[in-house]
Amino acid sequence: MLEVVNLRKSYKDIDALRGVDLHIAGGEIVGVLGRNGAGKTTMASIFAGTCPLDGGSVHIDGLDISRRPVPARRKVGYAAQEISIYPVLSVRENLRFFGELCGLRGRGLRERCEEVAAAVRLEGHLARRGSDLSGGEKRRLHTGIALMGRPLLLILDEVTAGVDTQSRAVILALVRKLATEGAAVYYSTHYLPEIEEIGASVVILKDGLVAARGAIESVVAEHCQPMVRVVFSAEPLLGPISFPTRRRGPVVEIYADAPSVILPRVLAEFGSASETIRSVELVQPSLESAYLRVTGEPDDETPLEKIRDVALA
């Protein structure tokens, strides 16, 4: 449904996208992660047709967005980060207006307004003005507007930012439902647990490039490894340890596929330094740890490959 090849975009001397390849099939949800400035919103804007690309190609359902922008846009529903509703209009009037922009008229428009209002749990608020809605209700209306044209590609950029728990649950359930109905979903977020909850695969952007791509399990397995994390009261004086190890001041991390099994042996290798241990934690890899590893942890950006390749004396 979405094919992106070597996508590039610059803002003066800043390269926001430096050759991104991305594919999203119908029925697939792709969770797009990355630090601020990684290129998530720039990509979403390009796909929605609100930002021109500088190089590469984007096809939506086979349509080149540079050569056939209008028919390509008709296949897209876009909910941007900023809430875009008309506060002086009612919920029904907001939905009707955007439905008309999608070409809906008459009975079809009325029925679609009711369907979308029910989908975002606003069926009891159709007469309320946008300005009178709560923050979560505005987010739900904002998301519902993106659905009015029954898009084949749904682009959701931080649509749960700042919402209440109920509204988040409604939006995530809706995303899962749309995917089961065949829509391709580009879902950008900073809330990593949402990616697992909606059953998405993962794209992690770093410096305008795709740094990791795949199912959550495969991304985690590729970039992280189970470990024993030991915190000493002060930086310890340790001899050789027979497992890949990373040392950061008083923190020592020992990598192994079965950390609970190797723990007794590791403690024995610490020798007298074991007396200064403050805590021991068995750490299983997660999407969060993989994300931090790929994007660079604040205090250490050592690649896992380098840790694995440490010469063990």
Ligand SMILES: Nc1ncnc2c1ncn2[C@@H]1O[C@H](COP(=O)(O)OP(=O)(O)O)[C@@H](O)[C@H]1O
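Numbering follows the first chain given and starts at 1. If you superpose the two forms and keep the largest set of C-alpha atoms that fall within 1.5 Å, you have the rigid core. Bear in mind that the values here come from a model prediction, so they are computed numbers and not experimental data. First, how it differs from the form predicted in complex with the ligand.
- Comparing the forms between the two forms on their rigid core, the Cα displacement of Asp64 stays under 2 Å.
- Relative to the superposed core, Leu53 undergoes a Cα shift smaller than 2 Å between the two forms.
- For Ile277, a C-alpha deviation of 2 angstroms or more is recorded between the two forms after rigid-core alignment.
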Given for the second form:
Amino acid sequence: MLEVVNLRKSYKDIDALRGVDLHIAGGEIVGVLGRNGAGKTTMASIFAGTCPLDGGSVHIDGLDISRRPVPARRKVGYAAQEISIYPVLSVRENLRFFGELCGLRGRGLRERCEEVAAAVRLEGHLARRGSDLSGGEKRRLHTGIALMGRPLLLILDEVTAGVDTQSRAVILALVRKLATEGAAVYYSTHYLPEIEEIGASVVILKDGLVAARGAIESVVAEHCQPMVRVVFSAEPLLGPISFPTRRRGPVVEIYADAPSVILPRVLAEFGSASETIRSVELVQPSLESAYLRVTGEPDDETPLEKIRDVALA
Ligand SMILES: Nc1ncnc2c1ncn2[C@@H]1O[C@H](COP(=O)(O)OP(=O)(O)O)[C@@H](O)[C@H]1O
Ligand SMILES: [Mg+2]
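Starting from the form predicted on its own above, please write out the structure of the form predicted in complex with the ligand.
Zooming out: every chain and molecule, the one shown earlier first.
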């Protein structure tokens, strides 16, 4: 449904996208992760046709968005990062307005408004003004607006930012349902558990490039290893450790498939340095630890390949 090859975009001297390849099939949800400034919104706005690309190509349902922008854009529903509803219009009027932009009229438009209002659980609020909705209700309306034209490609840019648990559950259930019905979904978020909850595969963007892509399990397996993480009160003086080890100041990470099994031996090898241990954690690979590894922990200097080399040596 979405085929992106070598996508590039710069804002003056900032290279926001530096050659992104991405494929999203119909029925697939891709959870797009990355630190602030990684390029998630730039990419979303290019797919939605609100921002021109500088290089590479984007095809939506086979249509090249640079050559055939109008029909390509009709396939897309876009909920931008910033909430864009009309505060003075009611929920119904907001849905009607955006439905008209999608070419709906008359009975079809009325029915679609009812359907979408029900899908985002605002059916009891159709007459309320946009400005009078709660934060979560605004996000739901904003998300609903993106559905009006029955898009084949749905672009949702941080649609659950700052919403309450109930609104989040409504939105996540809706995203899953739309994918089940065949839509391709680009879903950017900072909430990693959502990715697992909606059954998405993962793209991790870093500095305008795809740094990891795949099913959650494969991204986790590729970028994370089980370990014992020991934090000392200060950088410790340690003798040789018989497992692959990575040190960052007071933090020492020891890699092994079964961290709990090696723990006694590790503590013995620490010798008297053990007295200055502040905490010991048995870390199992998770999406969060993979994400941190890929996007960089604040004081992270050692690339994973280095650790692998040690492990193989
Ligand atoms: N309109 C703009 N003008 C100049 N720089 C921009 C603009 N939009 C985004 N950027 C820059 O492009 C990079 C990517 O931003 P963005 O796509 O918003 O990232 P994300 O959504 O992942 O936080 C950042 O360095 C950001 O500062
Ligand atoms: Mg953004």
